[in-house]
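Only one chain is shown below, in structure tokens, and it's the form predicted alone.
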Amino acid sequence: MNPLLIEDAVRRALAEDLGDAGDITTLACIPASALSSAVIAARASGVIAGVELARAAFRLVDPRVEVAVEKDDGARVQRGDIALRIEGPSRAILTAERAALNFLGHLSGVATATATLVEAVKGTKAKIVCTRKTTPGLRAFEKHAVRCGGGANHRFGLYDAMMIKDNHIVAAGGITRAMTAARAAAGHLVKIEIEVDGLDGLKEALAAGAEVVLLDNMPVEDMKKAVALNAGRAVLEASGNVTLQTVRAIAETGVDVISSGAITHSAPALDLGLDFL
């Protein structure tokens, strides 16, 4: 992850927490000279992500805080496992605690949700990927967490790949018109993906030279037919109704990619806690 993005995000989180007056509870209760040791430990099993943001929270509050990483990003943890050991001024540890845990818990939750789907499709060729359904301002970190969980990234924004969705198709006047216009405008390094919701749409997209086709909310039986019809010509991405209960059947149709918005927008935070020793 880009250190500049990390510092910017953590500074904003700390500023939101501290406001104009700072941590008034800690300032009132804890002597400035007090030193402490603490650990951040898992209270549930999962996959760790966001360690560098947690470290930055402590460092930006007080550079004298030392953070030793026991479980780096991508590491699996069980209940009770220690992820970080922290030593330094007590005030700084207390002040940075919530910002550090917010980042670490949320991103570890994304990594854990991703890992669950990745495990469910093991043995198939399907890759689990994320979408642009991310928390505003946290996309780069959430996509990093997806990779920590064994998934892969879809496009990062509107700028790095063309994705022709259903509303683009309607506004452009059809699949062929949209594809023709996109191919005329795209540079040689820009991929073009187009969304279809049925086999007729897939046929038209392939005839128009589609390299990547998103099968939107197709029944599993239709996905199997789409894979056969495609015959390896385009990368096929399945999207819609992707859950732990459905993902294996989707993967077994032979699609190349399965995208899930839920792994970023609905992943429950991994339960992690900071305790003073």
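Residue numbers count along the first chain shown, from 1. Residues that one form lacks are left out of the comparison. Rigid core (definition): largest C-alpha set, two forms, superposition within 1.5 Å. What you see is a predicted model; the values in this text were computed from it and never measured. What changes on going to the form predicted in complex with another copy of the chain:
In this core-based overlay, residues 1-3 form the only run of three or more whose Cα positions differ by 2 Å or more between the two forms.
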Given for the second form:
Number of protein chains: 6
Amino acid sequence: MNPLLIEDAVRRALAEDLGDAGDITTLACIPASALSSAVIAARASGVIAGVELARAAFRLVDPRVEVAVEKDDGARVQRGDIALRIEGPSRAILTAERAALNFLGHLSGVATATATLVEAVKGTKAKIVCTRKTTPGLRAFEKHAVRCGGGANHRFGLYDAMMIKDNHIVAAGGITRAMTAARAAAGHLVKIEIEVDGLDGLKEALAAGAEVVLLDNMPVEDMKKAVALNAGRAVLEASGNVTLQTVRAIAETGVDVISSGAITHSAPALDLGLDFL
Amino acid sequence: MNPLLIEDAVRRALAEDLGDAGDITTLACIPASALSSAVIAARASGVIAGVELARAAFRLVDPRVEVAVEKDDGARVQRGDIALRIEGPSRAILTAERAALNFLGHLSGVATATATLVEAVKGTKAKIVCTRKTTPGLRAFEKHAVRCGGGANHRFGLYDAMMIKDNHIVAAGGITRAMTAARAAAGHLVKIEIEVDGLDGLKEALAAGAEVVLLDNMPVEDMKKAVALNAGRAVLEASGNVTLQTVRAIAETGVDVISSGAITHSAPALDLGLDFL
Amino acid sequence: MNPLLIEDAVRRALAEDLGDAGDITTLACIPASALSSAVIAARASGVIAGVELARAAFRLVDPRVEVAVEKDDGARVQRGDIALRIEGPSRAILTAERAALNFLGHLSGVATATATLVEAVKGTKAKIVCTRKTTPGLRAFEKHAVRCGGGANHRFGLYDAMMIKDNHIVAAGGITRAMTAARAAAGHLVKIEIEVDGLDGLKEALAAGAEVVLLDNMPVEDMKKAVALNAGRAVLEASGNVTLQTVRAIAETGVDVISSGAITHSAPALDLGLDFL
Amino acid sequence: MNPLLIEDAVRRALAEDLGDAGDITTLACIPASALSSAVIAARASGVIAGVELARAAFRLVDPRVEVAVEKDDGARVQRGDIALRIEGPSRAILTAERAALNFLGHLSGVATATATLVEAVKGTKAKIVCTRKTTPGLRAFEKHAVRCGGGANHRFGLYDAMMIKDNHIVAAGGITRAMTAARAAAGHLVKIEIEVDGLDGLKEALAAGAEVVLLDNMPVEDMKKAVALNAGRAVLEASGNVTLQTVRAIAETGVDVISSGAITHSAPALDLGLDFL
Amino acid sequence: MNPLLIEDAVRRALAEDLGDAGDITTLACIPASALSSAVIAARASGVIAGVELARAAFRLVDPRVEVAVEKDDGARVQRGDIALRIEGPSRAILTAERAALNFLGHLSGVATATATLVEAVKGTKAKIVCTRKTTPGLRAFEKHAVRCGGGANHRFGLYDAMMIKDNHIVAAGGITRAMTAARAAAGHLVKIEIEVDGLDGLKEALAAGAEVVLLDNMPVEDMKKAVALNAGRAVLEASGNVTLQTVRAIAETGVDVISSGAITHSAPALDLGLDFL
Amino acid sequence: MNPLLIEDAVRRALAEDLGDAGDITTLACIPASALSSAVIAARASGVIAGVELARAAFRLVDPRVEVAVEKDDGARVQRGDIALRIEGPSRAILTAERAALNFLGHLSGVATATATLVEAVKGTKAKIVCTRKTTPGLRAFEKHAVRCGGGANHRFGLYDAMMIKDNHIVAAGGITRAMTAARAAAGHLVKIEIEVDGLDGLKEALAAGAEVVLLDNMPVEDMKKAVALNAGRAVLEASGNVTLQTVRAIAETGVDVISSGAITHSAPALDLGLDFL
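Having seen the form predicted alone, could you now give me the structure of the form predicted in complex with another copy of the chain?
Below is the entire complex, every chain and molecule, led by the chain shown above.
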């Protein structure tokens, strides 16, 4: 991940929470000189992600706040485990608390959802990857959280790889023509993936020399046939209807990659709380 | 909601998806002159929110794209219902599609989760409200989505109302002192809410003239006693352990407001898709 | 005040003053190695506000400049009093001087104008508050300066409290209907104020349960009657024709709050100057 | 003035006033379909400045609002004169009103204060000019307002002309050396002004070939001598203790330029109000 | 290219040229009502790039300016050829002229330098590609200009493909280990290129399954051997010492791709001028 | 130069190079704990400019990187000379390398091109100055680089001096009228230059009291006559057809200033490289 993105994102979150008037309750009730120690602890089990964003929230509100990391990004936590220890001016800790927890809870939620799928396919060769179905404004961080959870990244956007979908195929006049058009336009460091919805499509894609093929919403039986037909030539990605219930069966077809939008767009936040000591 | 926030948020999402190189697949496979019609349709039932953000995504990529709204923010949809009809250059529709759907899916998810709780408390006087546990960068939009789902808004941030929590009470030297300090600092248009974790706290808060009291993680039986003890003086907010399973019983205690973090931080996206006609 | 706003505002002021070429006179005439001591002193009596913005101006131009605060925000100064002591590279002190003084002079002017009105109503229960008639781009700082001068803050913007004015009342179909519409839309932490221009309006507002009522441009005699009629039910705010000549009489009517636009939009700058030692 | 600066400044002002939640009173009380006509009228006499900023405020909130200009920048108004006619959605007019008036009132205040000094020196050759003592963030607009009031502009910042002040002279080792250093560094399109505090300084500056000399806080009698001594060689600027009371006498000494900080940093806002028709 | 990048870049260029005071010469000498027609014409032969940026410059200064495109991006021009026809307010045309020409001249210079190399290798299979040696702030536009000149794009940044260089190889413990580490970390849509400086390196890279290999500063004779040794397995990129004198010989070795930093970092501007009609 | 511009420009360059995913090769191949020493050395002779931008690139990626300056801005380097020594985390050095070199190479290229012209006119009184034909987004830095190369700066933009060109003259109705209009609008610290294309124009300009005159594309013989005719009254600037071949002859005509667009818009980058030790 590009670490230079962190400060902007955290400033935006703090601006949202502090507005013009700031933390008016804390300014009214807590003396400026008060110092506190606190911890951020897990209230459920999961995988941590977003520690650097949480740290930045405290630091940006007051550089005197010290944050010690007990559980870094990628670490598994159980209910009660302490992730971060925080020390410094009480006002700053209270003011930054929610922004820090909102990042940490959301991204740890993504990491945890990913880890659950990764666990489910253990022993197969399938990698769990995310999609572009991310929360607007947080893609770089969610892509990072997916890696913290043991998953891998699909392309980051429309710009870093080609993905030829059904509409591109129709507009270009078929799979072969679309592959040709894409290859002519792509630089020598751009990978091209093509989406097919059946075995005929796969055959045509392979004949056109496809390196990566997305099997779109295919029944598990067809995926097995696709793996056999492919015989190791292209990287095969399974997409559609991927849930904790279905993912093992999909992985066992022998596909290389299984993509899930839900691990980014529908992951519940991991429950984490800040407690003063 | 402040409508001037939309363009910035959508530009940020498009920047994330387009990078420097843009939609390289579409540029390679779709002629600049191609025109298309498409619809955004629901693939599950729920409540729509975020239509203006989706519209802005298409318009910012190409002002020639026309978007007609069939289901506006707050409308209920069933699987198959068309929410938006889109017409214009095929390239722009494909390029903006994911940014538009990411906003619409996420915010409709928040609206739908809210509506589910609102439905569950129907007939009681309890209002469902959101918290500050929102997705960083999207608070204004999620607060709006909560209203689309029939909920109401808690304070927007640390700046627009006072909420005296346990740490403020401890630092100030008790409930009465904290209330006094808060009142002295608050302008005449600032409301003050105080958090209590039991009936003794409630009594002290009411004695101190509290207008709004948060009952933090109280058992339902205690909440009933709190409602009786309060006798209509303060607005009572129930917080903690609010789920679809518990919310009806909480509402039936007679509290005025029930707050849920989950409707913003853990709402799964509503499944919506774009189909070319 | 949200302290994270300071750096952006000061960077904008420095950008305005330095342009692309920077401080070309100082670069030409002062060696890079020269060090100086200087003070910022009052050339008239008043109340200081904006010390943190002045400090930031020096620090952003060169982090080696040290600023010691003799008179912090809210302190009264007499002609000749030293507010800040500055030490460091001469170039940076000269380059940041005007930006620092422009903030300090303007905000101390607001604090001083506020303090003058506050002094004038001493002994009454009336609080002096500011309005939304602030200098564009500086609202958070001017609201803070009003507090430095002993005043209190009205709402910060259109977003943090409701203020039902004549046009809202007309559009809603009367005071009672406007109050009903406002209450239905307001969250439980939003206060509602309603503007009336006479005793009949006040009666209707109180009957509708108004908590805060603005008495718009009423003669002092009518304000007295309004206070009697109100009998402590709503918070009463006097607005309109508030000057140093009129404010005492207004305060003595027994109103709770007196609002003045002039303390923010028409306060002359406090005369402060930087002197090299 | 650079017209591209307007939109950013107005967006910043609107952000300040609308926050995340927007104009919650208007959203609650005024139907989205309501249309209104309104005028912005003067409630005191003065000179208008800032019309384009006021227009932009309405347009940015809703492009359907139409603004017709009756009194453009530089026009004199009397109490009751209509400056702008506004037509469009009632909500947008109410929401943008304060931002529009805050710009118009402040900048017209600057123009009016300038015009008062310009009027006072009528018939002399002296030009009234502003300084760098401007409101942070609004310099370009205040410089423009000064021109609307009949004044002229001093340099815009530290970057567009050299101004050798006492500290530069001391550091450089005297007037002649400072002039030499400045000339060596200045491009061929950079003017150099030097500040002197007496006739000896003026003599040395003229001997060093100064083109523009600032007479700092000199008594009127000395200024007369300075004008005689100068004999038309350099442009002479009078600075310090410039008030409505003193300005005529200063002008009659024969100086070319009289600079005033007060016309930008201490001009009271011109009273303007928006009335619905 | 992402078209949403254009406005920001052009606004930045206009801000640089207009400052706060704007185009003071034009405001002084040209009446606001004056209208003009002008053309942008080539004063040397080359390839056009950047037309959309030039258009945006005129449009942003004044939306009434109409720009008709005679020679679009990628078109060859000869001295005297008209690229753009411009009509509208004279002031806006003069004010935007330099910003428009600076983009057009620079980017057409890049396109022209690219086209010269492309021409030189005509008939071979070698593609000319750019590098990351671009002008800071203009990479997306320069990458686009390279394509206008008939070249292709290398990776856009550090983020969209892996390029294992000598330092990575040393740190990883050799070519094979570096390839293994890179593969383990790379998503399935990320291409990996590895740099070698001799035939032994190439052998090891091919043995490790490299898909793309950069031949760093190899003599032409060694490149020929590399092409033979590779036998079509990996894409081979020649890098280093690429000039108009050497490029043909490099291309004739049979490499697939030849990269040049000079086409972006050292391309002289194409001479274009704006003439009023 | 305004030093506050550096961080923004470098952040923009790093954003361009790092995208969302960051330096994926380095993250894959280099351990986080690895430390390195490196140098930036010249691979050709020239003049250094941009050292502060290069330093900022390393510091912004990781504040632990230490950069020692051996050759500061304005220093001449020969092939092999070390300009900067860099020490710190290997990852950060690799990640920031290209951004640092792109600034340093480009700006040193401008400084070197300037120095070449300055050297060519040595012994004459002519100063070499740059124009507004700069690279969009980099003007302040290129103007600084010109000074590093021994040149001087023309105006920075349209805002800091007046330059009356042929179109202004035509629109104003002749040289005398244009001068009159310009003088009436210009503040007392604004210099006015007027462009003439022949001796008649020069005569009229001098008669109108011009202080600075640009001789546009005049033959050397005419420039000599212009210098004689001028007799030291105005500053004379030669413009047009300035190359290394022509510049000496132009300087020997006795003009004061020679302006070159090529030193900013067409200077090849100075070849500099980073080597690990």
